[in-house]
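In structure tokens, the next block holds one chain alone, the form predicted alone.
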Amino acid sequence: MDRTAAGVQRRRMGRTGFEVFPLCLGGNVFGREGRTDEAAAWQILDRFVEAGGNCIDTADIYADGASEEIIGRWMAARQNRADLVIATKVGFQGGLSPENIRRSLEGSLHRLGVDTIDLYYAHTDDKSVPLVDVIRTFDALVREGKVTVLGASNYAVERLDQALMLARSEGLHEFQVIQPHYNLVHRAEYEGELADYAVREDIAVFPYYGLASGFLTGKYRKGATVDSSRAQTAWKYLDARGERVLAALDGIAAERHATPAQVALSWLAAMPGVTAPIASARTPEQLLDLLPMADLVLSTEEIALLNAASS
């Protein structure tokens, strides 16, 4: 991990040659109804930037595409486009077809007000489509310019792998990021095949879902009420393994003078091949909760004593 001039803590990911904050800020709670409303989204975002942040992540669904027209307008007014990592997504509603990725693709340029996406995903695989097109279209994209690097949300290690083979056989722009769900209370869908073709492909992981929809935060306990749209999937990790999390979470909170929040974060960032977990923040103060992480490093014994409470 690097450090800017004005001691800024900077990761380097992957094989892009960007350099991104050990926290990716989230942009899908941003205009949704009872969520995050504009001016809400601006405040949240100023002072991302100003600890430093630098890489947002939205998508083209969110908020039926009112995300994107937000972090624009937020863009526009500062003037800071130069200084960020913008990621998005294509092909959750409408596939990963030619056609569609295109029509997606200059509906974000548009909303997001930007010439070029820094960062484009397939937001999920679509195995209608065959995977030579796909990866077709994306270098297309690359070579006219209008995105930088490529990235695969929720794709098997399998299609990745047969993905970055087409690429590299035709010369083409491959995948270089990946977006996998992956936290302390959902870790086999990354850990093992996925994370080791990670490290050993460099390819740069941003897991999504990192405070396992605000479970890790520890608010979800017995006998709480918890207002808040995420409640229902939150709920459900509160069994005998989401406790034994909890509390090893307390713990170390307490000892280090953080919140369970910050050190959920932090152990995810200390995962193999992980570049910077995806939280979102419905409030500036929320967000004021997880940007200390970016300085929290674990110990090997705590990291040990939290793969224990998790397995």
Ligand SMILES: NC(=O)c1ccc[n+]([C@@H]2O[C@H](COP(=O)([O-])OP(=O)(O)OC[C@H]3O[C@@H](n4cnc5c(N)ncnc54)[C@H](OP(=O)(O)O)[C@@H]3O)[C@@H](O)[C@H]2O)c1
The other form holds:
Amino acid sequence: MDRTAAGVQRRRMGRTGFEVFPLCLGGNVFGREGRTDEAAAWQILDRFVEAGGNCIDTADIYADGASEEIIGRWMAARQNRADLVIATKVGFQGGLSPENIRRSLEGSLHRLGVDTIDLYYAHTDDKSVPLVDVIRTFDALVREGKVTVLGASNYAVERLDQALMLARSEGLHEFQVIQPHYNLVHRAEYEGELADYAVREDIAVFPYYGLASGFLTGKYRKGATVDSSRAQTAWKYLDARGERVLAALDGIAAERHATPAQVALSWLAAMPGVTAPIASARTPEQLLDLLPMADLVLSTEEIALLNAASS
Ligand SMILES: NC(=O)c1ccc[n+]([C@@H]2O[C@H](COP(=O)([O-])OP(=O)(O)OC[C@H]3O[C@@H](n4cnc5c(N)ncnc54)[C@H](OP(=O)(O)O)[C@@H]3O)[C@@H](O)[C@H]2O)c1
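With the form predicted alone in hand, show me what the form predicted in complex with this ligand looks like.
So here's everything in the complex, that chain up top.
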């Protein structure tokens, strides 16, 4: 991990040339009814960059585009676009046909108020469109200067490999970043072949659901009540393994004067291939609770303890 002249941590983002803070801010709460209104979103974004944060993750579909609009208005007001790595996505709405990719990209550029998107993801694999058409369209966007780096989210390793091989055989820009579902209570999807592949190919990895929808903050316990639109998903993790994970997080958090959420995110940041976990905060207070993860480096023993508790 490197630090900027101001002492802020930066991690190498694979082969892309970008460097990012160890936590990427998730934008799916911004502008969503009952979650984070624009004023709160601006506060969260301000606190994030004040702490050295620079990578922000959004998508065309988050709050029907309102997430991108809020980030766009905030960047315009703060005049800080050049300091940020802005990631957005296409594919869950309308798929990955060349026409839909182009239509969605223009919408994202407009809502964000930018000329170029730093990191553009295929949000999900769309098997109804030949992979070569997806790769050629994404490549054209890079050549046209509308996108800088390409990413793939929710791709199986075989499809990712096919996409890279196709791009290489045709001399096209390839996916250099992946965004898988990965956290302490959801490990199998990334660990193993996909992680090995990412490490071998020097692909940057941004795991999403870094907090397992809030479960890894430790607020979901037997007898507790949690008022959250994510509660239904998060409660599902409170089984025997979930209890073991929380106990391990509690123990390490107490020893390190940290919180379970910080320990859970630091564990992710230490996993092979991982560039920076993505997590969202619904309020500025929640974000302030997450940020110290950037300075928390877990020992080999602590990582082994968490690995054992979560397997
Ligand atoms: N590529 C994909 O397919 C995909 C899918 C999902 C998400 N994502 C990305 O990943 C990001 C993160 O996902 P996510 O927000 O769904 O899940 P998450 O990061 O695992 O959970 C975040 C939620 O946990 C709660 N929380 C956060 N900090 C807390 C704290 N300090 N104390 C107590 N509770 C806290 C908040 O919800 P409550 O306050 O409501 O409990 C917050 O919205 C998204 O914003 C998005 O950018 C990508």
